[in-house]
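Coming up is one lone chain in structure tokens, specifically the form predicted on its own.
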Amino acid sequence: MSTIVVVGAGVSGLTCALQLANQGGNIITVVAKHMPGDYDAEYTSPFAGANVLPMALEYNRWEGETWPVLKALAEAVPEAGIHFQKSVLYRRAKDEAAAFAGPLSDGLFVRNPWFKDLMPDYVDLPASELPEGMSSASSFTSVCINTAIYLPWLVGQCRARGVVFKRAVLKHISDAEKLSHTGRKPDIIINATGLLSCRLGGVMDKKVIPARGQVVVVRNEAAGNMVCTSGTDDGNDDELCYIMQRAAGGGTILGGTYMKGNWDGVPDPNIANRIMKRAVEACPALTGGKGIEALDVIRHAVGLRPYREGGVRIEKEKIDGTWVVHNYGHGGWGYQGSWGCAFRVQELVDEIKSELKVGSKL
């Protein structure tokens, strides 16, 4: 049996813990400053929409291997809080001309994307269905996740498999060596600290910065469709327009922003007004054709996405004599890449186990 400490209880840490628990042969402790049920801008996972809108420019195993798992949960596990929704992507002419150089300068809005063969029912919409200012649009079946249900569901699945949860604030990744519930030094530490990897001793990854996301959560329903546009006309370049309705009464998420390097955890009322105005214009069914005054607001919120220059870091490293597997830097795609990343973490853990087993025989 291998003793493992997972540091971080966001969607990445919880999914890794569950995958390693499913694998068997591991004694796992999850240690975190924040747990599901907490709301703090640094604890990003509760604030996510969350949905599946593939962002990689070409096939990416993180997203490619996660979709089948989330799809299966939506089909057969209602208690996970995931449901299917039609997603519509609108591309503005000006953004296509600029090769989508805005805040989501990735593969989401490109024409003929790799994920058209992954996501069900992918079609390009006819010009007659395009709103003014849009040059093209595509739709497909995706999922939307109620994070207030899904994160506790992950915890419950972990607990059912013997995973132990502990609160702690770490100053150095090696502090995890003293935090296994067994009292023993762990064989392996999983670093899933997200944004805090930029401050955590032994890691201090300066490539990690916040990508501030501001949203408005409302009780109004979005008429069944998730909507996302490639840019906005009434705000800054790092503002977005997206609408998604969470499963099981979780409200509708109106967004948003993608402000790199911005640590401000307080909602900006001016941005909130622009978010609501855009949402009502993009989806009049939200308010039955009325203005933003007809929106029934649950809360305004800000989450700081763990963006990393150069992409996610999933690799093993020996720190102070203990193997650490890093899994952080997911930006805004933590949920839709969670299982693919966890599978890679498992592979790295298996490699370390093999090395430790060989070393014990020498």
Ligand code: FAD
Contents of the next structure:
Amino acid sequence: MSTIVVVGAGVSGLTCALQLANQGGNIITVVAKHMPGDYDAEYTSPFAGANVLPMALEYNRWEGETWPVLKALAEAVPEAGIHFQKSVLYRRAKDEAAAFAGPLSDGLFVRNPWFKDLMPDYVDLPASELPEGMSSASSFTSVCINTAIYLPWLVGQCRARGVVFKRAVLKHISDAEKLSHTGRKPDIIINATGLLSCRLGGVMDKKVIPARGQVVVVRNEAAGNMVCTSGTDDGNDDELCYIMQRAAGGGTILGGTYMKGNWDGVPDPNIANRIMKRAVEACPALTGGKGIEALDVIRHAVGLRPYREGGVRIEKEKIDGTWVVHNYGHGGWGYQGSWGCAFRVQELVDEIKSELKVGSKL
Ligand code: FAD
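Form predicted on its own done, so how does the form predicted in complex with the ligand look?
Full complex below, order starting with the chain above.
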């Protein structure tokens, strides 16, 4: 048996812990400053929509290998809090002309994307169905995850497989050496500390910065459609318009922003007004045509996405004599890439285990 300490109880840490527990042969402790149930802007996972809108420019295994798992959960595991939603992406003429230089300047809005073969029912909408200002649109079947159900579900699945959860605030990643519930020094530490990996001793990754996401959560429902547009006209360049309805009474998320380098965890009322106005314009069915006043607000919120210059970091590194597998820096795609990343973490854990076994025989 290998002793493993996972640092972090966001979607990345929990998915890794569950994957490693499913694999067997591991004694796992999850330690974290924040746990599901907590709300703090620097603990990103509870604030996500969360849906699957692939963002990579070309196929990558993170998103490609996660979709089948989330789809299977939506089909067969209602207690995970995931349901299918039709997703419509609208591309504005000006964004297409500028080759999508906006905040989500990635693969989401390109025409004929690689994920048209991944996501069910992918079609381009006819010109007759385009709202004013939009030059093209595509729709496909996706999912929306109620994070308030899914994160505790992941915890429950881990606990059912013997994973032990502990609160701890680490100053240095090597502090995890003393935190296995077995009392033994772990063979492997998984670093899934998200945004705070920029401040964690032994990691201090300066490529990691927040991408501030402000949202409004409302009781209104969006008639079964998720909507996302490639840009907005009435705010700053780092503002977005998206709508998604969470499963199982989780309300509808209206977004949003993608403000790189901004640590402000307090919702800005002016941005909130613009988010609500755009959402009602993009989807009048939200309020039955009665306008913004008919939105029934549950809360305004801000989460800080763990953006990393150059992309996610998933690799192994020996720190103070112990193997650490890093899995952080997922920006705005932590859920939709969670299983693909956890599969890679497991491969790295397996590599380390066989190395440790060889070493112990010498
Ligand atoms: P986190 O959830 O931040 O978890 C980090 C964990 O590490 C926490 O438990 C924390 O307490 C712990 N930790 C950190 N430092 C320490 C320390 N020193 N000691 C102990 N513990 C520590 N993604 C999607 O896939 N689809 C979406 O639709 C989507 N929408 C989003 C909308 C918004 C508004 C936001 C803000 C994000 C969205 N995301 C979405 C992105 C997604 O939420 C993140 O990529 C993901 O949650 C990152 O998860 P994580 O586990 O890496 O980090």
